[in-house]
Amino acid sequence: MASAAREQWSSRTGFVLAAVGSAVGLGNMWRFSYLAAENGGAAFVIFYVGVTLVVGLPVLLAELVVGRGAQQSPIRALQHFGGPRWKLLGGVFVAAGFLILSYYGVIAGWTVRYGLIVLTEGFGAHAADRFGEIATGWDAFGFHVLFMAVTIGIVAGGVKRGIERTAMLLMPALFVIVAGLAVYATTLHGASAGYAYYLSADVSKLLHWSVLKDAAGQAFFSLSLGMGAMLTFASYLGRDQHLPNESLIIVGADVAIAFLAGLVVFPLIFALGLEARVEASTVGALFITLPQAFAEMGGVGRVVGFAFFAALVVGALTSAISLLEVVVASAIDGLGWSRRRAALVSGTAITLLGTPSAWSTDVLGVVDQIANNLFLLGGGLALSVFVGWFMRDPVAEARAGAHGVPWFFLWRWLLRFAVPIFLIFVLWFAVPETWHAIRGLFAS
């Protein structure tokens, strides 16, 4: 059982704009265009929104029956709804964690970086070139520390302090900066070239397996599944709390972030012709794309410019505040820790494993792949599993709270059967693929 003096969120908007924090980051407002633009635009957004709720709710709200009901992080929270041999999916949930964050470090301190380089002098002619200089080495190295400081300090200051205040301070702020950027974008000349291309299906890229695994992809690493993330939050509720409802507005808020996105990103692109760069998108393309885009569009551009990376930053530091509490929380009831003490090992343990993604982005993207196609998917199938067929009733557990709701036999069925064959399908060519990928990096 939970120890009585476990931390607890102060009131349920803290709850929520935390968790929508740990879904909203940089998976919305930069994987997500990139993606976009790799498969076809609206053909990627079709198969992301229906992967999200078909498989991700399902996905979401099983992870936060198990946590509210457990009042355990994960490791503890498998064991206490399936006995010892469950103990292993929640170090699976993690040891996601800690992979994801150790890169995804890396990356928002590229998001820092720019925002300081727009803020102090503005990008000139060649801001293309400066992102090998920015992605890696030392200058990479030191604003990851930089940023993991910031999120370590603000994990150790606990659940309400931390991680509930900067939610309610930050999350409002997010929505206000990406709305006034899609409005601003809306009276760019030439910006309908990008939502035309954003907007437009390709119908070839539908029927690609790429295609949909990407999007199974996205939802997971987007809605912070399979890290045992909303796990953890949960873990923090009272039984009053109306999950179903929670679930949705996290979905909610997760879509519309990156739909509100591609409408910045793509409208900005196409307005000052540098379309041919996104279609040629890699893991850096939109630090690239973006950067060139605001310098283009000369003092406005600084603006401009400052509010997208302050997003980006902002994103970041709430997914990254929770990867982090995920590993927390496990050594404080796993080892018994102090929170700070924990947060300080934990916090340096993963900078350190993240310093390699820092010397080198074809490091950072088969860690990325790692991350996502096999512990993701693959902690989102066992989970689906676990409580779809083994724990003892989880529609009572996901009814506390929420009574009348007539759609638990639906994610039930959802759980036994839809998503375990959907992400069945989808690893059985993520796996082969990130293997060829791992090799790759190896061989070269």
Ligand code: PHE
The other form holds:
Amino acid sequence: MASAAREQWSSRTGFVLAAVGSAVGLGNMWRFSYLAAENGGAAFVIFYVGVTLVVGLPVLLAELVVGRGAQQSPIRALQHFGGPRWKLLGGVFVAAGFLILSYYGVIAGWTVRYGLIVLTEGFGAHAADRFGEIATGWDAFGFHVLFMAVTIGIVAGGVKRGIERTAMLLMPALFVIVAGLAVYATTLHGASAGYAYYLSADVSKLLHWSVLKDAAGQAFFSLSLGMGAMLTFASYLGRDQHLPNESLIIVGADVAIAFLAGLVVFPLIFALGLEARVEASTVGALFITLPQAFAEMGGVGRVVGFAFFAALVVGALTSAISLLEVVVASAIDGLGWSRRRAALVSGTAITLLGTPSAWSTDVLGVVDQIANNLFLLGGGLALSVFVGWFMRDPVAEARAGAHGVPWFFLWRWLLRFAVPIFLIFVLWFAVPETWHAIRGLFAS
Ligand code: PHE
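Next block, the form predicted together with the named molecule, ref. the form predicted on its own:
First the chain shown before, then all remaining chains and molecules of the complex.
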């Protein structure tokens, strides 16, 4: 039962900015750039945009439709439309929220730390070498705890006063900073090599399935799909909202920020001749090369570096909020807890679950793979099958607030056939690879 006092967004802009805030995050800047570097630049970008439009967009709309239709958090929403059997999928969503936020908080902690360093002391000669000291151990854990405490505080504040207000305040700032940095990057000597790398496709990579797999994982991660974050946010919407339009805005903003972030990162790296380090890419690539770049730029580097990390922190925060909200909303709806209690208890549990990731970047990388390759892609597959085949009349639900949109039949068709077939294909490769990574971790 939906409680009578369920909160709603106070404005359309509030919802859109919160949803864009969920989408835009470390995925757009940290993950997108390192995957693009690893997968031959533009080859990856092309696949990523394609998958986002053909697979991501329909799944996003499906999440919004289920969430708004049910006006409940994932477990109950799936039960509402699918009966008790589908509760399990909601449970998997909540588990994914736990898992992702546990390591996301650790990386977010790095960004806070880097931002503080660049502000207070600047990066010195050995900027690159500091990654090891910052990324693991008590240092990493401490900043993870700090970041999680802020996230918990905001989510405890409620949908309107906590989540929506934060997004309204911070998201416009993020856009301005990233756009400003992209403009600044054009002035760097040697930037053109970066653009060339980023914008011209390495055709030999274009035909490799693993690029497609990484692009699919990235599309889901970046749009916050496959674990109920968008579903939960949509559960605070009214029936007059035009969901197809909102989906397009969210996708457009997310792709735009990822693309802009690439226009910042690649010129910086190439202008300073640091590309060799990036090609040997790992989760730490950006955190190793960029501080080095900022250090070599001298005084300007401190300003630019601070702006860059500030944008990362903002993006991470608004995304972490949405991850925690999935768990918190589920605890409120399912266990009858107060919002404050739910935020504090689940947030603390997630923080502790991040401990192994805070002590080893190898563990962090594997957890990231598990979350993406198994949870998000698998969750997206299950959700598209659910909405495409099991939910009664999803089109009617989608049409509420969006009369006159002619392509709902296409949406349904994509969810029924194209999206599941594509995701099964990707999972076919992604599952063994993840299994391999897990075994590798235990073998080492
Ligand atoms: N979309 C976020 C990012 O790009 C991460 C995220 C994934 C948030 C899944 C919520 C759910 O950083």
